[in-house]
Each structure stands twice: as C-alpha cells, then as structure tokens.
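Given as structure tokens, the chain that follows is alone and in the form predicted alone.
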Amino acid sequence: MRIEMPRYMERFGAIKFYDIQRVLELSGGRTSGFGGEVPGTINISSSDLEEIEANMTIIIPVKNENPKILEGVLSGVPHDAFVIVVSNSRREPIDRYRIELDTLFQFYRLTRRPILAVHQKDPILAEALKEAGYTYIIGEDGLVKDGKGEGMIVGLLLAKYLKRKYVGFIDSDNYIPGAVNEYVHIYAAGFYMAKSPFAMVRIKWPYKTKFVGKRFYFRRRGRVSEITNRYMNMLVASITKFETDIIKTSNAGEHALTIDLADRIGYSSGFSIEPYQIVYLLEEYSGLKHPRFPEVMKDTIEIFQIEPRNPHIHEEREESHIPEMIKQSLSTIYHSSLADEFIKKRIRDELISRKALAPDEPIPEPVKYPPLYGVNPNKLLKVLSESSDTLVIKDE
C-alpha cells in the first residue's frame, strides 16, 4: 500500500495530530520504505501489512445485522488479524445471534480464521466484569448496559486477553468487503509509521455513498462528523489562541489503536465514544493538568488520519437519529473541562437550531468510563469459559 507522507502535523502537548494522508495505491509493490522510488510517499509491502495485522484483533460490534452483510465484513478482514465480535442482537421472538452465530460457524468451517463472539447482555458476562474488576458498565438491571460505547469496551477487555499489539474497529453494517480489507490495511500502514507505542488511525471516508434514484451519490462530507469537527476544532483553538482545521475524524467508527494506549484512555456510552476519544486525550495529555499516566507524556501519542479509497457504503437508516447523534458527539465537547462559555452558547444554540434540543432543555453529559489500565482480562476469561453459553471461541 502507498500512502502520502505527512504534510502538516500540529502538537498539543503530548499529542501529534497528522493532517490527512491519502491512500495512494491499493498495492505499492514489493519494497516498504519512506521515499523509496516515489518521493514524499511511503510505501509498506504486503509482508510488512501482514506481520502487523497477525497481531491486530478487530472488534465488530454488532445489532440486528443482516448476516449477509455481516458475513461479507467477516470476509474483508484479513485472514490473520483475530475478529471479535460482540452482538447485542435481539434474542426474541427470533434468535438473531443464533442465525449470527451460524454465520460465524460456516464462515470458520470454510475459512479456518480465528474468531471469538460473545452476546452484550449475557449475565455471566457481567459476572465475569465484577471479577474482572470493570463494573462500570453494568447497568441497574446487573447486565451490561446496552450501547456502541460498552460493547466496543467488551471487545477492547477480550482483546486484551488476546495479547495482542494492536486492535482495530470495524462497523458491521458495511455492504462493500473491499473496503473493510482496506480499512485494516491502512491501519497497519498507520502502525508501520508509528514511532510511539501509544499510536492511533482514525479514518476519514472519502465519501458516504447512498443510492439515489437510478445512481450513486457520493458525499463528500458526513452530517454529524461535519459539525462535530467543527467544535472539535473550535476546542483546539480555545486552548492554542490559533484556529485551525487539523481535526477531521472527530466521529470515526472505524478506527485502530494500540493496545498500550486504548489501555490509557477513557471511554463514553453510545455515539459519544469517537469523538470523547479525542476530547479525553486534549484534557488529559495537553500537558494541562498532570496525568494519570505520566509514561505517556514523557513519549507522544501519534494520531493519524488516513482517507482510503474505496467510498463508504452502509445500509441507509431513518434519519430520526441523526439528531440524536450530533446531540451525544457534541455534548463530550460541551462539557469538557477544556470548553469556555462561548463554545458552550455556539453548541447549544447549534444544537437547538437542528431540533436537537429543545430551548429551555439541558444538554445531558455523556456517560464515561475509566481506562482499562488494571483490569484482569485472564479472570474475565475464565468466567466466561465456564459458564457462559454465548462465548465462542474458535482458533486453531
């Protein structure tokens, strides 16, 4: 894979944030190197791709999927990366993570790739996160709460247990498994760049594809990533005193990051937990405030973003959740420690102008988790291997 050299970078503190790089060609060749034959590239061969992506695992958080589609996720992912996916599918009247499960089973007969699966609410998970030591994310009920957010923490606590270096996001609700092959690609091309062990690569979709009449349209820009970066970006700027537009991935859901830094960070519930990601890294490693973790300040945290080549295609949705979606991203801003009162008036009266709240509504804060750092994934394993009937595991 070639892909563009970073151009622009800007620093907070602890944090690089690299400006957009293209993918530049799908298959460079055979010679990895910065430069190389083409100047102001990078180009990492298939056997470099592959040596990162054997110790990736790549969570796919998964409701209510069309296995079809589901499967055709499985089938972009490559071979030698570890796939967890965590289902929290409705099981009545119709069993749809059994029907999930069978698409897992037929698809690891016909493939042999590791896979692991485990449903969101099954009780002996929660079990197994009180023993584990994580019972943020149980809810009143004693089950795990439903959401995106906790069930990508699910995923990052069985990655965990996996040992594995890297681990990566994948939606499930991609129709195109060309895409998703190329996802993983650019994640490890992100990792082959990294110098720092505390790396992430968020990418941003060179179009959000819908079918529209008798063709496709390609958008360029996504509604709820638009606007979120554009506080994001306006965040930045409150603590610098500069403007600037190097956020462009506030809302990435396929995103990849190592595992020493998802081990550092904190999480949120729902929509929120993309774009919370980045607030959580400016309050806690701009160098504001003395951090948890004072080993991650003393290296960097690298945060690239890479746009692929291969649009976006996914199911098209009612919008009625749209609102709902600007409304959780834009409250990780709106109650950062890092916001001043007139990024919380920009924000309201955004919100308010979308009907995304109503004008004497308050906007609710995100519900956050703590990092992971200290959790015992082997006791979260062993409980669930002895009891649980929603884990599966197969790997030869």
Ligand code: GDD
Second form
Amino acid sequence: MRIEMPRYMERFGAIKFYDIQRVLELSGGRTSGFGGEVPGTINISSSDLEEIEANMTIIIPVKNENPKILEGVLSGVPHDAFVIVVSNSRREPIDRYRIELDTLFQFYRLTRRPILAVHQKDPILAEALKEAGYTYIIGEDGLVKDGKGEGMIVGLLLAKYLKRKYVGFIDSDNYIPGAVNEYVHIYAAGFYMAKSPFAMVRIKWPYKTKFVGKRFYFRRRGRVSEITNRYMNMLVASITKFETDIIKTSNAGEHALTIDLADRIGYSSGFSIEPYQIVYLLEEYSGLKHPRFPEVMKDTIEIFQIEPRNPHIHEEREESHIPEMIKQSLSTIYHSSLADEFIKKRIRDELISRKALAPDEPIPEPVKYPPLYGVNPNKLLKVLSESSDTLVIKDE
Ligand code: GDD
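Now that the form predicted alone has been shown, please provide the structure of the form predicted together with the named molecule.
The complete assembly is shown below, putting the previous chain first.
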C-alpha cells in the first residue's frame, strides 16, 4: 500500500497530530520504504502489512445488523487478524445473536479464521467484569449498559486477553468488503510508520456515499464529523492560541490503536467515545497537568489520519439519529475542562439551532469510563469461559 508521507504535523505536548495522508495505491509493490523511488510517499509491502495484521485484533460491534452484511465485513478483515464480535442484538422474539453466531461458525468452518464473540447483555459478562475489576460499564440492572462505546470497551478488554500489540474497530454495517480490507491495511500502514509505542490511526472517509435517484452521490463531508471537527479544533485553539483545522477525524468510528495506548486513555458512552478519546488526550497529554501515566509524556503519542480509496457505504440510519449523535459528540467538548465560555456558548447555540437541544435544556455530561490499565483480562476470560453461554472462541 502506497500512501502520502505525512506532510504536516501539529504537536500539543506529547501529542503529534499528523494531517491527512491519502492512499495512493492500494497495492504499491514488493519493496517497503520511505521515499525511495517515489519521494514524498511511503510504500508498505503486503508482507510487512501482513506481519502487523498478524499482531492485530479487530473488534466488530454489532447491533441488529443484517447477517449478510456482517458476513461481508468478516470477509474483508485480513486473514491473520483476530476478530472479536461484541453483539448487542435483540434475542427475542427471534434470537438475532444466534443467527450471528451461525454466520460466524460457517465463516470459521470455511476459512478457519480465529474468532471470539460474546453478547453484551450476558449476565456472566457483568460478573466477569466485576471479577476483573472494571465495573464502570455495568448499569443499574446489573448488566453491561447499551451503547456502542460500552461494546467497544468489552471488545478492548477481550483484546487485552489476546495480548496482540494492536487493536482496531470496524463497524458491522459496511456494505463493501473491499473498504473493510483497505481500512485494516491502513491501520497496519499507520503502525508501520509509527515510531512510538503509543500510536493511533483514524480513518477519514473521502466521501460518504449515497445512492440518489439513478446514481451514486459522493458527499465530501459527514454531517456529524464536520461539526464535531470544528469545535474540536476550537478546543485546540483555546490551548495553543492558534486557530487550526488539523483535526479531521473526531468521529472516526473506524480507528485503531496500540494496546499500550488503549490502556492509557479514557473512554465514554455510546457515540461520544471517538471524540472523547481526543478530548481525553488533549486534557491529559498536552502538557497542562501531571498525567496519570507519565511514561506517555516521556514518549510521544502519534495520531495518523488516513484517507482511503474505497467509498464508505453503510446502513443509513434515520435522520433523527443525527441530532443525538451531534449532541453526544459535542457534549464531550462542552464538558471538557479545557472549554472556555466562548466555546461553550457556541456549542449551546449550535445544538439549539439544530434542534438537538431545547433552549432551556442543560447539555448532559457524557458518561466517562477510566483507562483499562491494570484490569486483569485473564480473570475476565476465566469467569466467562467457566459460566457464559454466549462466549464463543474459535481458534485453531
Ligand atoms: N455492541 C454494540 N452495542 N454495537 C453497537 C451498539 C451497541 O449498543 N450500537 C450500535 N452498534 C454497532 C452497529 O451495529 C454498527 O456496527 C456500529 O456499532 C455503528 O453504529 P451505527 O448506529 O451504524 O452508527 P453510525 O453509522 O450512525 O455512526 C458510525 O459512524 C460515525 C462517524 O460518522 C459510528 O461508528 C459512530 O461511532 C461514528 O462516530
């Protein structure tokens, strides 16, 4: 895979935020290296990508998706990555998780891909989390809470158990297996470039593709991400006193990180999880306070933002989903200790004008979860494998 070298970078304390890099060739030839025959580019050979992918876990959060689309997503994940499926699908009147497992079993039978799956609402999962010492995502009913963010955290804890160095996320509603394949290669390419053990790769879709009338329409900007990016960059400017547009992936559902970094950042609920990762990084590692993990400050955090070639075509939710996503995303910025009154007022006005908030309504604070560092994943797996009837592990 040949991609542009990072041309521009902004640094805030320990954080290095690289500007967008585009994929130039999906397959760039056998020789890996910076520049070389084509200055300004870097090529990562298939064998180098595969080596990193063999050390990667891919987490797929699922909630009531079409099993055919899930099967397509699975087919796109490169063979050597270990797939973890965390499902929050309905189990009644039809057991959709059972249908998903049938898809996974068949896929395993035909490909011998390593797979691990669990249901988010499995009561034993909540017990196992208590045993492992991470109870924060358990709700009042004693089960893990609903939410994509909560599902991702379950996936991360399971990924810690697998002890692979890298972990990435892929949504389960992606219609294009080739896009999934490219995203995972991009993750591997980012980690190939990274010099720090604390690295993150965030996908910036070039277009969000919709079928309109008789043809595709390629929209350049996402409805939610454009707004979140604007305020996230304002938050950065409030620290640096220089306006910027460096952050272009605030809502990147598709992203990957080293387990070392995944252990040392905070998380939040539902769809606020991706912007909150950045808010947390800025609060903790931009040099404004003594962080909980000083080893990160001594090193750097490298964040790559990479633009793929494939169009992003996924299940379209109802329009009503959008204001809620915007509210969840902006609440992470609004409630940041770095946000000044100017940003707060702008966010309130934005949410009210988009009818995401009533004029007299307070902006709800995102539910935050602490880093995963110190949680014992072996205890989690011990309880699950002894008593869970939703846990499935298929590994040769
Ligand atoms: N395990 C689990 N639990 N998975 C969930 C849950 C849940 O409660 N809710 C949703 N999912 C899964 C869906 O099945 C899908 O695979 C993925 O999470 C994303 O959910 P969508 O509802 O399809 O979100 P979206 O497509 O509107 O938004 C996506 O893109 C945004 C960027 O524009 C998400 O990835 C967002 O997080 C992202 O910000």
